[in-house]
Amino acid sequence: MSVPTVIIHRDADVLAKAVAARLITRLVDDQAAKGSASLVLTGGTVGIATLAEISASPARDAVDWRNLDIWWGDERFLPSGDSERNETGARKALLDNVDVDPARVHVMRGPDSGMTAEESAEAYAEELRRASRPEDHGPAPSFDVLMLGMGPDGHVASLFPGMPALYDTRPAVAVHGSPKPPPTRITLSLPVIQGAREVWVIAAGEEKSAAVRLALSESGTMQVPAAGARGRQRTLFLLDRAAASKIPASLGRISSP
């Protein structure tokens, strides 16, 4: 796993703009190199704001949206179209505004599909298996970029401290009794996250600062899941100044005045 690089931006608005610009560049470079790219989306305030910034950017047209595979790191087990679903926020902020291939938008299904949460997780795991290639060396693709938000408790995706999903090695897992509503969710497992080429942890706000410090320390993954959020080739912690306020100055690189 890679050692994290920490990049600090002035505030949450600048952070969203900077992550959007960085992501457009990354996707364009990956598509130029191999014809397609794969991206795992996150929800949350900054995650959705980032997608809105991409939508508003003239540079968005440099991305070949038809040759982009889009996945989610986690999803709330709610019906399609529910305003609390990460998918709904992503569609409104970006996906409905660009020419994506519907067959390459990989959605975690909700209860309106007739599936239980366990069945939905297994269906997503099977979709991941079908998309993986021999060079991925595992039951899921080695995503080009996997974006994660982070909670004040250090959770990433729907992997919460001390919960059984952290121990699960299946590609996608159902989560029950989440400490953050709604209680039932679907999440990628930690091995799948760690199989991504690049993992970007995005966090803003002083309430995240203690968790950020722990995630960059030697904390155990079971206590601070974000401490295990590492990509195979590169890991970025993309923070605003408030979220970075408790880490040593030597760790951070300021990218905006």
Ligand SMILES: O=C(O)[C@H](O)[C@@H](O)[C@H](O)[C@H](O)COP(=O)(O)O
The other form holds:
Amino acid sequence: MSVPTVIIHRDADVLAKAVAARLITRLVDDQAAKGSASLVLTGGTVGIATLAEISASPARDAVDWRNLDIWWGDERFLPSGDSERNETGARKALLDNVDVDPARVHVMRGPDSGMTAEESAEAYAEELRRASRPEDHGPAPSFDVLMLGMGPDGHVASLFPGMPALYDTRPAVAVHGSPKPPPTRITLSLPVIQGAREVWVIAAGEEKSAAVRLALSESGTMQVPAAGARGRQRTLFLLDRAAASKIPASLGRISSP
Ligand SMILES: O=C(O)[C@H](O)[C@@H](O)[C@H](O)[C@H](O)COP(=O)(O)O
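For comparison with the form predicted on its own, provide the form predicted in complex with this ligand.
Starting with the chain above, the whole complex follows.
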């Protein structure tokens, strides 16, 4: 697993714009190199703000949106179209504005599918297995970029401190009793997150600063799941100054004056 690189931006607005620019460039490079790309989206304030900045970017259509596989790191177990679903936020912010291939938008199904949360998680795990290639060496694709928001408690995706999903090695699992509403969710497991080529943890705000410090130290992943948010080739912690306020200055490069 890769050692995190910390990049610090002035505030949440610059952070979202900078991550959007970084992602557009990354997807263009991967599509140029491989003919396609794969991206895992996150919910949360900064995650969705980043998608909105991509949508507003003049460079947006440098990405070949038809040649992009889109997945989610987690989803609230709510009916399709529910405003609280991460999918709904992503569609409104970006996906409805670009020419994605619907067959390559891999949604975590909600209760309106007729499935329980466990059945939906297993269905997603099966979809991940089907998309995995021999060179991925695991039950899920080695995603080019896996984006994660992070909670004040150090959760990423819907992997919350001390909860059973953190110990689960299946590719996708159901979560009950989430401390962050709604209580029932679907999440990728830690091994699948760690199988991604690049993991980008995106966090803004003072309330995240203690968790950021723990996530960048030798904390255990059971106590601080973000401490396990590491990519195979590269890990970025993309922060605003407030979220970075408790880490040693030596660790972060401030990118925005
Ligand atoms: O479904 C979710 O809620 C997210 O996937 C979750 O992991 C989120 O990214 C963090 O809680 C950060 O959220 P904020 O950026 O809104 O603080």
